[in-house]
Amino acid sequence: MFNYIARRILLMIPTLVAISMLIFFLIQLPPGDAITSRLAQLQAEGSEISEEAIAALRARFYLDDPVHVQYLRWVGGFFRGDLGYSVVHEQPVSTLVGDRLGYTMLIAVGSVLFTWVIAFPLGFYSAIRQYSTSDYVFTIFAFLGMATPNFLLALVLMYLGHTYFGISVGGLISPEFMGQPYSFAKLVDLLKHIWIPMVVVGTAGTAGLVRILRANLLDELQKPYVITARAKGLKSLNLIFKYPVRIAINPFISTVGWMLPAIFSGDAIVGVVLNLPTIGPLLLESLMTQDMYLAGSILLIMSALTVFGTLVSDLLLAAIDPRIRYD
């Protein structure tokens, strides 16, 4: 097992570099860069900027470098810590991720311990009780999770709450409590809003492992070994969740890989109709605004966040499964 978790770290550092390499030019394929939108944009407003200030923010930004050139300055900030400074914000990336990864990991942690939660019991119950009623009302459920956008749920929510209940359910953070310092009643605000993220952003996931969950238990229950347990009197629940859940629970141990970028991005349209303070709706403005070092940054980190948590789900995989070893 050390030689195969050895071999895995080792194989991750030509990995980010060739993903670190790719990000940083697919950046660039776009005409023009985050000088050029700025300008548009301030064009757009009648405002005017003469020729020697923008060669000054180009020369500032070291725009005007080769592109190679770079890209070593960039990648080469990684190791002393500097994700490098965002020109539309006028901030070091490292300032501007930092004020928002709390509030990301908040719901996207709270949104997976929702998955969880709710796609354990129900995709459980829909195996032992096939085709039943509650099995029958489960798949409706979860065919609809699967099918409706998660943006789409926050725009339902959105309204129903502005329109029956009164609440706005915009933000994490009533307009009252902007730029307080945190209090109990503060918590408590925060508490009344968090859970709207948390149900849209985890619904579709919740409804996906609901049906994985299912299949997979219904498969195991039908093998040899559980028939012939059955057959000489093995109490049903001690003998599904001794053997057939433990296999058919994979999918939850799976997941942890997609968890860890998830915690740092969030979902980025979500974050959008919600206006929520979280690093997905930047890293989508950093791209709209081609701000390379802010976006580049944040999908470096995702990058090498997804392959770290692979390599976590599969020493979690093979810890719970016996038919799994690496050696």
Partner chain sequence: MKQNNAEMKDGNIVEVEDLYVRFSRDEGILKPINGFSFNIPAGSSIGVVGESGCGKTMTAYSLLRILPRGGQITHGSMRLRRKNGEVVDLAQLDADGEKMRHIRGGDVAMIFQEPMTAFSPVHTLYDQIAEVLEIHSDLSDQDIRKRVVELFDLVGIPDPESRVDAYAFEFSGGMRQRAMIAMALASEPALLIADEPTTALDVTVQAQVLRLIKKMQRKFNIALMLITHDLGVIAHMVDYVYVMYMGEVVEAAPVAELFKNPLHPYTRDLLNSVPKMTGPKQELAHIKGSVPSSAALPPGCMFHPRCTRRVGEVCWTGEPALVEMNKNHYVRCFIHSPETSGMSRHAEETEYDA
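I've shown you the form predicted on its own. Could you give me the structure of the form predicted in complex with the partner chain?
Only a single chain is listed, so you will not see partners or other molecules.
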């Protein structure tokens, strides 16, 4: 077990290095750089800018260094806990990302929970009552969830939420609670808002999970050990929960890891539509403004979280599945 964990953790390192290099390469691709964005910003304020000033700005943010030096400086910063510096915002990335990451993770956790809460009974019931009407209905709904573009669902839910539930449009907190200290009422208000992104982000993943659980469970239900267990005289529901579900549930555990990239993608687009103070819109903005350290750091944080999430789910899987543990 220890070896297994150690091996998994060691394997993370080259993966993360490769990811960081790929990200750094990718964020260099779009034309222009953060300085041009900064200039655009200054021009939006009505200033005129000289060539020398541009060169000075570039030098100040080390943008005239060779690419590999820039990369090493950027990655080196991570080891010192320095996530980089946003040229456009003139602020440390950690300050910008701080709270937003919290909300993003809140939505991520919420979406995973939502997905689980919906997908488990649906998949379970569909498998147990295969080809029944409810199986079809659930399947159709699962597919519908998968087929609806995130942004469309967000837009429509936002509209419905506003029209029928009076939820203020956009954001995570109603204006009247903004800046108030945290209280029960504020929490309730937060919950009133946060369900929309949770549902939207979670819906896309639900369909897949329902299908997987259903298929896995159907598979497991035909395994000889289920017959063995039946032959022992177990009650069928107990039996299903104790044996096949226990094994078919693996995708739920491994979801933790592989859902994260999807959730971050979902968050990016839902965050933009709903104007959430999450990391997604910041990422989009930083990509648009070529604020490369900000964009790169956010992407790297997301990827690192994903890698870490996969590790956690692998470990969890190992914990519940002795076959992996003893491998």
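Numbering follows the first chain given and starts at 1. Take the two forms, find the largest set of C-alpha atoms that superpose within 1.5 Å, and that set is the rigid core. These figures come from a predicted structure and were not determined experimentally.
After superposition on the rigid core, the Cα atom of residue 129 is displaced by less than 2 Å between the two forms. Residue 228 shows a C-alpha shift of 2 Å or greater between the two forms [criterion: core-superposed Cα displacement of 2 Å].
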